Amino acid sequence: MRLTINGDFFETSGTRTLEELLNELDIEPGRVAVEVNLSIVKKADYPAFMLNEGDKIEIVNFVGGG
């Protein structure tokens, strides 16, 4: 499957939920926040949200600061 993560194209064969193209990025699920096709998917969405072909992804880290 072809994806474009963060604007890079990204092709990969195993994945299919967004829970594990995370895993596969060595990503933690709970210190970023995912849009898939300019809509946000909650946390708890992960594990379940079904990814397409062709899927434009945006993934943004939380950082930390004072």
Given for the second form:
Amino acid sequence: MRLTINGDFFETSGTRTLEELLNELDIEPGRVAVEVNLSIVKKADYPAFMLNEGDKIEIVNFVGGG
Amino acid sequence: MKFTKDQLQRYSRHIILPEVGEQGQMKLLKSRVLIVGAGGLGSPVGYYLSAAGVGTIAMVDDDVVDLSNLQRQIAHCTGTLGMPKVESAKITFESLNPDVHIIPIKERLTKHNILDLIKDYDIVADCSDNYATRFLVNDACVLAKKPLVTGAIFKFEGQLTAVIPHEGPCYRCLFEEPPPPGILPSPQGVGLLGVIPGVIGTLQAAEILKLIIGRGSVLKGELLIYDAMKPSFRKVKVPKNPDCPICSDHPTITELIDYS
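Can you give me the structure for the form predicted together with its partner chain, which would complement the form predicted alone we have just seen?
So here's everything in the complex, that chain up top.
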């Protein structure tokens, strides 16, 4: 499946859900906020959130320093 | 109130801009901004707001200047080591511009003092270094309907956005709640390129100046992310969460929470 992640094309390897995508990218879900096609996805929904061909995904680091 | 001869000269590069002019400069001199945190981000935010002639700036921070701060916290210097950061910043900013009144508040923000502290200010800048304060400041600004310009930094990256309560999304619309303890390394433990707070804090100051002057569009509903390593600037649209626990029309948070 081809996705756009943070503006760049990305070809997944068998990933179906948002949680699987974060696993594939080796991203800890607690460290980011994720938006799919301009909607923020709640963390609790990551395991069941199905991705579709062409989805535009933004992964934003949860940054706290000052 | 009229400008003095010195003020006309000091602010001449503002005053000749049609978008600012004498009227905009007068707004700056009469405005009141509260900066949460007098460290990496608070330094450039306070520095540029002082240079611009923002008349009253309160700085809230309960920490003292440490040698390890000076690689990035440009409000402080070797001569103010050991001094409360808010006092050190007051010396720096008031020596830059005597028009500016810096109010040093050497306290930690809590759910008990924050609403009382922000009520006298027009705009709040979040320059804090921890998640608990970030959520507290966001929630308090939503409840008090205060515009908030929030910035955050980590290693080689920084981000900022403006929260205009009830006009756009808030910090909680993007980040639901503070991360569980231990998931994220503390910023103190991982390092930070010294210039990152300079980039992000300066952008925060630009948003604050535009909010005061009332010109241009403000970075609301968008998160601007800077990555020094690529290098790139990226804007992410942030939609308002219709079920946001604090800024939706059916909030589930009705009183402030101390996560710390």
